[in-house]
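This document opens with one chain alone, in structure tokens, the form predicted on its own.
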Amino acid sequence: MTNVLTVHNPYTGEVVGEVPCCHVDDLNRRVETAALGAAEMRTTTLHERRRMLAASAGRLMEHRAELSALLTSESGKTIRETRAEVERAASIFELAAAELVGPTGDVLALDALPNGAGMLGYCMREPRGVIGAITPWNVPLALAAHKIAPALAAGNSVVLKPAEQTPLSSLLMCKLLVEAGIPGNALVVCTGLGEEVGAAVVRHPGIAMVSFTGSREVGVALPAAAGFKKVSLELGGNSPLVVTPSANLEAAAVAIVRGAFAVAGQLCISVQRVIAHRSVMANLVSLVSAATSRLVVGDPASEATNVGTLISSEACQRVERLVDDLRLAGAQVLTGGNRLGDCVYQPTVLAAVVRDHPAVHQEAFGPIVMFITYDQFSEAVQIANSTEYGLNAAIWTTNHDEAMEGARLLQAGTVIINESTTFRSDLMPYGGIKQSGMGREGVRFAMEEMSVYKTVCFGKPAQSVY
């Protein structure tokens, strides 16, 4: 039974360092102290909570560039894509710490019923306790920031399971966090195999809550396994982007570009379906063939590059093999399609893809944008929903009508409107249908997930029988 999980840079397979590999019963007093911190945390103020929130997001900024470089060398993902995620959570946590200056609870209009004549109510929230989080590699430290920052707002303990590729950013992360005053037994942190500890964090009687970021097949049986516990799960994605005959085309490929290859496309809204009129569709490929040549590929601690590595020689295997199944079944390769390192591959564009073929409804998580031809709007309605994940999906048009259309009846549980499908705002419900998921993040509404309402009547004082 090991001990210690190595930590490798994908793209120079360099060690970065290493980490404890815990097991179960490192789990289990880990537990035990989250389960005093949560008893901690539901005691203190709100302006407590808001000023540890806030001094956390100033602590990570300070830290930026430490941050952004170790999870750089960890990910694959480029020095710019780093920046802005240790920029973004630390903005989750500023927005945590506002969600605490406003009303907390409501007023309940009890005499609105015959049998509440002369009573008061209301209602109010409180934390469930210690919220066991499992985060993923490609955007560990936001992910980690949109479950850590809500649940300690809410006024939870939490036990960050981190993923075993990218575990350096999250602890260097937590350090932070307490030192900015966050009570250290109200986070902590597990590292360790997901099939052993994350498992172990999902069936632990002493953890309230799960809010787990993974992939669909380790998501679906999370529930079952969880019991008689709340489970949150933001799984995979296959999104679609329709482009209809009145859209704007260069503004369109500007943002398929940006939403397919940013993390090497491993992202789980990445554009991975573009869904284009028959009208639009040559003059679209060609944009957006012409600016995918123009990217920059290759080592991601350099300022150059647009598109750094896949987080493992397997990931890239998987992806080249996806390729050359859909190149088998008549797929056009017009940018890309090579393997150009262990876990490199390069940014590829396809064109005339079967829409039937199995691979197309697969999460491709690589560097890949397929195109896919329509005639008619319901048509492409029909192919954006013709798989079983339901995050994000766009819609490219200037007719109002499409878009009020798209939005009723593209299956997703977001809908943009002339924007990537990457678009995210941390302050929004963020979560999916189908097999996306279920729950939502964001801040106000995680905090909602990971609290629970109390109710509290008022009655009259009971009349004196003498």
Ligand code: ADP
Second form
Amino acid sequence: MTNVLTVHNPYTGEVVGEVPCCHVDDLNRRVETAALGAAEMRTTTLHERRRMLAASAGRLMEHRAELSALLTSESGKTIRETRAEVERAASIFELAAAELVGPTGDVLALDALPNGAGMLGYCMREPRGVIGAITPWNVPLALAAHKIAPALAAGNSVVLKPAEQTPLSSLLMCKLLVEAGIPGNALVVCTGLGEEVGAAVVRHPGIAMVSFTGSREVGVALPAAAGFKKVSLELGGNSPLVVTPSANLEAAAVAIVRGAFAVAGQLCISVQRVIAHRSVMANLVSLVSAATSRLVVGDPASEATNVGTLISSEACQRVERLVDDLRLAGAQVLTGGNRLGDCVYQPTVLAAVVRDHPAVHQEAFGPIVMFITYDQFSEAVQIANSTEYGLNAAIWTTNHDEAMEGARLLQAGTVIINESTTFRSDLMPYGGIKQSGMGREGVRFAMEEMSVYKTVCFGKPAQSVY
Ligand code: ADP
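Now show me the form predicted together with the named molecule, since the one above was the form predicted on its own.
Whole complex next, starting from this chain.
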């Protein structure tokens, strides 16, 4: 039984650091600590919470350089991406602080029904208790912030189980948050293996809610394992982006390249399937190919790099196999299609992709974009929806009716018009339908899920005895 997890730099292969590989006993102790933290948080005033959340944002920004360098070395994300991620994590704490000014419940006009004559009620949200946060390696700081900040804002404590591949930046972030004033008992980290401590977080009776971001394969089994606790799941996707004949092709091409290759395509909302009208396909593909071939690929620590590495050698092999499968089925590789190193894969543009190929329906999670042709608008919608995922979808058009129809018909948690599928504002409700998950994040919406209504009903005034 190992007691240490070793973290590697996926680009250089060097050891970046070691963290404890916690076991179930360690988790149990941390949940006991977090239960004390939950009791502390419950009694804090909103003003105290606002102060600690705002100070957290400031503290993260003060340590932006250190956090982003560490995150780049353990994840293979480019330094420009990780700098932006730290800023984003900080702004999520700012948003959470801002959410604490304003109404927190509703007045209930109980006398609108006969049994409430003379009565008045109100409902307001109470914290759930200890929130178990399980996070992935692809956006480890911002996605942890999306769980920690709303959980604390709503008066809970958190046990964070970061991904095995990227625990160092999460540990540093949580240390900084505690230095900024978050009570130490209210934010505890438990590093370890997903199948052991992750699974134990899901089962633990002392944890009131599990907020999980990760793969569909793991996520699908969590609600049954969680038993009597709230579960929110942010799982995968294979986002479609529809390009209609009226679209601004130059702008669409820029958005496609940005959205397909950010974080080397390892985002659950990466642009994976471009469904373009036959009349614009040739132009669009050539614009995207030309821009893709100009991308600088490789060393994530270099300021010049646009596309960093995949998380592991196995991930790179999986992408290689996926491209080979599509190639064998008739797809044309217009740019890329080669492995450049142990964990580095060339950004790849695949044209004439067979729409029903099983690989099209998987989550590619790599630097690959697939082009599929359509003739009728209804066919584009049908192709876009023909998947078990439903996270983000986009439509590029200057035709108002098509934009409205796209918004209405595309099966997704978010439909984006004239932007990349990777667009996400941290203040919007974000999450999937179908097998992309359940529940919504986005600070205000996560706060709702991480709290429960308590309703208070005042009886009618005692009747005068005189
Ligand atoms: P990926 O394939 O992207 O690594 P995973 O779903 O395997 O996604 O991992 C996401 C997070 O879930 C990680 O923190 C991982 O340790 C954790 N995890 C993995 N397996 C389980 C499990 N059986 N129960 C709970 N958490 C798990």
